[in-house]
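Okay, so here's just one chain, in structure tokens, the form predicted alone.
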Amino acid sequence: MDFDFSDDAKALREQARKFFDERAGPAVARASMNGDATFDAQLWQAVVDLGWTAARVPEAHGGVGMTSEAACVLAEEAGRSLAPIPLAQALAATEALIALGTAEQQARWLPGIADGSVVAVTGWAEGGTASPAKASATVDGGSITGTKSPIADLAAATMAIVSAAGPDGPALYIVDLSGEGVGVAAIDTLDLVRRHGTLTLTGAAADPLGDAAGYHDWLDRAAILGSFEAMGTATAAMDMAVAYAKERTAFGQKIGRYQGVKHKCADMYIKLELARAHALHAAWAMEAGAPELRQAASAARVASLDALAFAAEENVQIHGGIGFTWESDCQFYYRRNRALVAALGSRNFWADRLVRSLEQRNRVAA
């Protein structure tokens, strides 16, 4: 069975390719952690203009509609330029709205992000060691009380997509954070590109968004999307260190002449090939719904969890000194992979889910 791309998709990667190296990158991540903008504005702005906010946003609402292989071709090129933009975000919570969201709430809040005018995030985390499968905040009355932290691109939102402890476990709630009993504070993180806050709920107005079981399943899509995110800030970092160990001179040989180099160059390049075919069958699976989507999307997210790491620590290695200083560009894909780890649960947390669904799998066929 082939699951590579359709040739649509693979039309808007090499457009969003194009876009993203001449208007992002390491010089404008650089440029954005030394700012004090919460976002790049005017990289947000063309984004919009482009369509990318629409992309998966069905026609009706004012979308493009296309299939979620567009969704994950722009996740992985915004996670290979660092663009300092919250636009995996909305991917991630017009996913949600696809999925979840009633007549009502999708034609309140899609036209929305399909035209830029509204900003959402996704929120789940609830600080410290928090599980995605957990959630402390509370609903009572339509009103939802509790803390989401860290949520990334916070600062620039106009509405969340959070979660909430139900009877049958957390499920989602869509917040408009103009409302009352909302208050957003920035936080410290080691990603100083995109910007996390603290999301503080004091009885504000919670309207219900699927319910237990949607929110696991939101979750497999959104963990499919932060794949090929991830494996976007591989391969930069991939990229990056393969660069220099063709350029940099040691003994009067290029290092990549040198077998550590090249075993070390080789390895990142295959732990991200076994990503990309872990994150493409994930891609046909949340397309067509398919039974194995909760293990596909499992898999996708610790094998591109796997490569990011390994890459993002290796392009320092082979960097050698440089490769720690503040000036070299080696931090960013660092400190990426740090906040892409925690962004939507532990390595650990979905490798036990990977396990857990093929163990049902099994009894299934058994």
Contents of the next structure:
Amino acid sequence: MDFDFSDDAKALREQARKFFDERAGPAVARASMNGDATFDAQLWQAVVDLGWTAARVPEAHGGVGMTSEAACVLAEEAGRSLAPIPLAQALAATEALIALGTAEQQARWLPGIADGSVVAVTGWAEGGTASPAKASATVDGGSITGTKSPIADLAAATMAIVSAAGPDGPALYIVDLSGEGVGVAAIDTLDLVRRHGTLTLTGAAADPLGDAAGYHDWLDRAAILGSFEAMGTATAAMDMAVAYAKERTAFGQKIGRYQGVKHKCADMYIKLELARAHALHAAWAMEAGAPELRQAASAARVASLDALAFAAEENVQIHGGIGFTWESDCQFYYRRNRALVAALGSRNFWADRLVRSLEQRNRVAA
Amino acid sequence: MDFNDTPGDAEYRAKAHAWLATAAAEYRDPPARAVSRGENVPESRKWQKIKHAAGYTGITWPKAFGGQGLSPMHSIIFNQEQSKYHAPTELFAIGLGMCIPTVFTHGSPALIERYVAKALEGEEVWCQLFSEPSAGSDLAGIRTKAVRDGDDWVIDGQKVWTTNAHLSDFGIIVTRTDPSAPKHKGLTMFIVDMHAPGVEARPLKQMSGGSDFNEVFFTGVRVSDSHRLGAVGDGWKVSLTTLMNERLAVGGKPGHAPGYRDLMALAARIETDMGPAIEARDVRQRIAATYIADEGIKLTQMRALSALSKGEAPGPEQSISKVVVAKTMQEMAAFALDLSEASGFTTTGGEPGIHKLQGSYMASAGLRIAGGTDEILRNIIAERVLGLPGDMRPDKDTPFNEIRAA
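Switching conditions: you have the form predicted alone, so give me the form predicted in complex with the partner chain.
First the chain shown before, then all remaining chains and molecules of the complex.
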């Protein structure tokens, strides 16, 4: 048993951490929040130049052909740095194309994702209260009609992979955003750093990407990447809380000496370690094509959302009044927590999906 | 990343699996009724001897001490396979997991020669005499004293929460030998004969109804200086060897403790006025939370093991185990008993599944304390892993005999 990332993936993680530590983080997030740009184009170009959008793309399509571990570590570092760029989206879209795309679809889209000429996003939500298991957008003779919202980084995107209703439930479709019948509008969300938008499709050309089963398989893979992203964000929030607890004095001593504070920090670590164990297991299941993929992905999703919500909320608490101000960086993690929940469905949805997969396994065993 | 056994590990697992299929056949089913450790002594001895003869004891110990000289991975693999049976293994867990490793780390060659093999063969049972009525989490506050008298030391005092003391032949005991030194500096550790004159173990009845613990009284008990472990005054350092082994040993989930599967099975059987319990969202949330904790700890331990097998030091991951395991057991059991309405409360009649959960609810309260309370373990994580400042310990450098007793 070797339950850890490969040396290649670890080296990539170190490289990404160093890069994002220098080029992203709360200060860059704040600039994005205060600015008019829809994303940080310079930072994005640097990430493309480093070959990170090409990491998972097979060599035949102009990429590096790394395993899915590469996508996991990049998602984690993007999450840690709050980087206002569409990297997490590109990774999720690439995963869909690699897992479900035909040879033609891969040849059409992957080289552009690798070299940065295509900015890809994914979206399942339709602005209401439905779960990722539902879609009302419809496809008729290759044309898709419906509204997908919110979609992160939509304003920067040139291509979208979205869900629409099919005979067996939702399935994925590729939409070229430069085509006819495509409307893009900005929307306001609780995350002020990464911009979100609404995609209105009125008979736009749509290319089917896999079937209903493929959609659920993609959802699991996206959830795994999302788990790493959430862990990265949670780790940054914990680090911020711990650093403050070591520095802030009250009643004549550092607040980190009080068990009330100390134990909150320990609980952040405990929740993160549980999430990390599940996320690693899920990363293995994804790469190995293991039958427990759904179970592992669902557990990773729930555990990472638990870790992130706790770290983001208690980070503000540990900072006291200052943590609640506009000037404090606490709000970025607090807000991003909501964005990451919205991106792939709530804890409720994924907890139910986990129990369903456990029930299914019991039935198979029985 | 590869989640499967290496070829070598797979071979060892297959060998252990095949051996257990025959050797442990009589333990395949759970015992018909709960058996206390006391009743289990002959049975435990028998199983230990069978394992010893087949080379499945002291798996990670050096061959020079009668062990197998294998890796922690081999030990875990054997334990995983053994845990599929209901063999009696608890009686020797403390001796082999904590006491004897302390003996062979800090004892003289003569002590190692005298005690290690006998413990391994299941001949002699050991206990760990650490906690006292006024020294639990604050372990260095012990008052049991040992006074030098020629070649001997004379021990007077009281220990408590001593698991299996009433069944034990020997114990390792931490004593105060220099009351004028600060509390961590004046301690010394010995091996004590539990059958010696002046030793009296009185079983304590726990709130769960069981009696695994004792209070142990020492009145003028003589121990030869040859039975000292480590230098005089080094007892705290020696204790840390034991405590580190203890945290490794008690970190995981107790064998056959109920988990998410039991909650799922129960929730599938229970009909509520709103339909089957398992269809309710709060029930599914709780099953998911229990799964995350149960499986998360298992996976966390596998991460630590992977690091060990690559020659890396085990990370601080282990320190989260007990906090998560004990509290999860308590919350899950409480939730299951809630779901069961009146049958979760009554202890006569009802289904065995409920009794197991009731037992777990009662035992988990103790598990949150044994081997370090939730609070102490959180302090360890916060201070040693996250680097937060240490707890206030105003008595740390004060001579022990000048510390005001409460």
